[in-house]
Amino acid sequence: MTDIMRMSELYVPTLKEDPADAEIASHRLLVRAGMIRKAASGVYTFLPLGKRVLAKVENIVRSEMDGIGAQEIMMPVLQPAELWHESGRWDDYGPELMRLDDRHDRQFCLGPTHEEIITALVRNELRSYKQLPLSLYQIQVKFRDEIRPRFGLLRGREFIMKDAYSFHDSQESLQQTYDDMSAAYGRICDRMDLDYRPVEADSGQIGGSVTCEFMALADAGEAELVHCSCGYAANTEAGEGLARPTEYTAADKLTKIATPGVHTIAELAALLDIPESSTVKALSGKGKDGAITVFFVPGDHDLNELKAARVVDGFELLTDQEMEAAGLHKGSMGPVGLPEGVRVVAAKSLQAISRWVVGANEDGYHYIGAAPGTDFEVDEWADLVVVKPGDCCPKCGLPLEGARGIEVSQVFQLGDKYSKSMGATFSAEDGSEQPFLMGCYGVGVSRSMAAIVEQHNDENGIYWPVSVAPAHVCVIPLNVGDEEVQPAAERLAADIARAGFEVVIDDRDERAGVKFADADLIGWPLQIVVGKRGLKEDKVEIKLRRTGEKRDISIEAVAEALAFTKRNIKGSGIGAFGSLFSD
């Protein structure tokens, strides 16, 4: 038999009070609820209440693994610097890298990803082809030295997460396994009940340039998404979308106009009268060569520069000193008599409109009714702009809508990034030497939990799906040490974890209102209260924490029930206490 938990020997202290740097719901909630306890910014202790859900979230991510053939492993959290230096992200990962130096003045990191151990470890042992593919995982903690820890456990220095990676010998090997890791993942959204898109995204420090990200929709996420009815879905900074820029027909050949003190789209937008869409919007950039560019993207829009990076290799903008040195005008800039050798460089959605509303490369002045391919020329047209709602979907064509999400997972096509900079070749079914082919994918372990709260809760506290809730049943006495209530709510308590499910009693010498707060803030699926008057009936009362429902039902019919209800769950069991409230 299971054995049953009891709230009086359990350390479970809850707070009546928000924390006060508790932001968000998923940290107020698991902070109050009694499952997690800052230690220092961005760091929290797991207590066992909270460990519990983690551990359930962690199997449900280590089933889904093994279902598709992954191992688990386990790596060094203490990287070698050496390491990073051979792949050339020591320097390029930046302060979020947490360093340090042991005794003998050796550089060591804490590792906020494994790509460079794991690249070393194989590097040595696999050496044919015959022994592809390849998929190694770990769930482990992760450091990265936020500038600004914040959100509980959504942004913390240290963190929980699943990394795992492949090696293959061809590009339709890592597609596949791309494919079933993808998969995969979704499954694992869908057993932690989570509401959740997989949208574009771009591959940041890790690398690679095919990466898709999970995103759970949440008000307190920091990531912006725009999706569609169509199925696609995107961050907003990574995502294909085209603008709508609408065009100024007041002038029908290119007339310079005076516009004293106007610097910024909005001011040009007030003084002409017109949308911000209506006008076009400059900013300058160089590369790695020095060469300038000037990029012009719709005026209600901004300038996406991970997407101004892939035009321009090195990518940065210019200073107001860098500016000025180079002829150009801030505020007033636009493509008509640039300086010689600026490559003019615009966003594809501006090939809509024929007459551009644009600076006059002079102080005080702008441009109406300029004409691309009549008064200047483009050199490239591309995607430039950061997608919003409202952009036509790149698919189908109709608006997109905006979101917020948490991202809860990522799938990264690596290629050859790792294996070719740190010399990991495998021997070729020609023969040959060949850098392994690679993919990387994570879970954040800890987030997941603190994005399920953020979907999953009132203003009572959390209502846990049934995978990932700390027990299932909570068993509340409301008289305890009566010679009819405790006996009976014991003997249920049994009955039930007899039938397979994870049973608290709360048998802790309290009144009946702090019982029923604490079970709601906490969170367990399903509550049975008993008490005198209902056993009078040999009735208990059961309540559904997901919806508030309520109803009496006989004792007997109770332990009855949820065996029934054990042997037919299927899935993740999210819905598993349904039918008790089902006529």
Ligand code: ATP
Given for the second form:
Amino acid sequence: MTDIMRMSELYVPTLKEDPADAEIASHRLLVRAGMIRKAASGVYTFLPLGKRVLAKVENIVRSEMDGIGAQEIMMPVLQPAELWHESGRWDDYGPELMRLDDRHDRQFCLGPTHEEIITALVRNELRSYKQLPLSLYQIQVKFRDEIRPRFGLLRGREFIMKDAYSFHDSQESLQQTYDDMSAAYGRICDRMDLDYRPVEADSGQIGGSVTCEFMALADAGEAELVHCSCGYAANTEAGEGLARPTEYTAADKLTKIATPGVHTIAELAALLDIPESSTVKALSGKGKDGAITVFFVPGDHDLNELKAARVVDGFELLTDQEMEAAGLHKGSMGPVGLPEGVRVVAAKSLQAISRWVVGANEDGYHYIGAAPGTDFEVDEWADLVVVKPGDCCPKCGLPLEGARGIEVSQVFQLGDKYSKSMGATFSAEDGSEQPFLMGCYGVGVSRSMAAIVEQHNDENGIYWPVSVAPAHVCVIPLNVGDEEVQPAAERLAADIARAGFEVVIDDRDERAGVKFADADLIGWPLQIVVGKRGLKEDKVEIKLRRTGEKRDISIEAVAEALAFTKRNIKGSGIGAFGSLFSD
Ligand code: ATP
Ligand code: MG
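Show the other one: the form predicted in complex with the named molecule, since we just had the form predicted on its own.
In what comes next, the whole complex appears, and the chain from above leads the way.
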């Protein structure tokens, strides 16, 4: 017996009004469609329909993980502080880590991620290279005391993540699993019908160096990306694109000009009536050793501090006081006549121009026509800028396009960062003890649910991809008490369920308008309206939620047509039902 869900029994408190705190579509619609409710800032309950969607996302992720040979486990949320002291992250992780004490005053945290637990898990029992590689994963709640929890499920303080960890005896083996995971992550996005880009990323808090983020394109996304038609895509935090500075040709030799009151690039460009890209911006910083470096980037770009840190170990920007003490002139810094011992590092893209417009290291003065190699020396050329739309693609040279994205997942090669600090070793083929090479791989399960809604909504509500919809088909009898309509709708729902679909019947004694509005808001992919008038001709109306297309078809044909669709059409998106509408 296949179950039919009944709207008269389901707990689906839909709302007509938008919740006051909801700024973006997914937050607004998941609340209004009765799928989630806020318990506290960044903490949500999943109601029955929301839980069904969540379970479908989980199952897609689970089947792709199982498919590449990863094994599911379940680790504790509650993690002892000792393990975090071993890895060094008890101090490094900062206030996002939810910390607590037990009754014996022992310290714990609520897991934001599980590298420590899993490394401790395997370090005594995974002993031989013969047992490698090994991939383990879990789907579980995570806690991060985010500084700005917002946007509903997009940035919670408690959220669901799939996290996988892999263990290897060689870089080749790690690379192989990393590639398998990346391919699985692409398939997960495809199955959820997400328009996404794998992007070059920065490894941030977790450590390691090789990493890629999977970004669902959406205006509500917090990440800024650049991408190119050749396939290159990057987070602007990490991307490489080449800036395109423009040459200011008015001076063919070093010329000092008075620029009274000019302190910023915008003011300088306005005074000279040139684009900001014809000026050169200077920023000063120091390294761990205290040595001072001045960085030069095209005037229309920002210095990427992560990249600066690759050139200068322990990079920090100088404060105003530090600049003054070092004899630097904020607002008119330039490469000509810098104090003795200051290192000059310039953006590679500046090699394209031979005459620079720069500060003169003297308040109220700038140089035009300053030539590197003649008027000053550059100690090092490096990739330094925050990439932006319009820069040249590092792969093919075409101008990059900008977009916003939601990071739904990320893959990392951790190397031996955790195995070394936590003493997790195995005996290698040659008998030596070696630290594992590790990878870690996270999918934001609850965040994916929100990302899907961001990409699948219109003015009436959500239109779920079939693969994650809370049910596939909603049968809507127009007159519930009617002695023909109601039994016909029940029979139809049963037939559809027998054909292998998840069906809900809106058997509430409500006006048609209310039922239609709820069906569109909740976003069942296919709606079937059963009414008195249609039944006279043995017909019902089917409606594809995604496009709004409607069609009258004979009631007998419905279940069979659906069964045909199921047999012949694969896919997460419109494909699964769209065929009902093509002749
Ligand atoms: P972000 O940069 O958005 O804060 P992150 O890079 O810190 O995320 P990871 O440590 O890579 O996150 O976690 C793996 C995945 O978990 C992310 O790709 C994202 O989908 C999800 N995730 C991370 N933080 C949150 C959050 N606060 N709420 C919901 N999902 C999250
Ligand atoms: Mg991440």
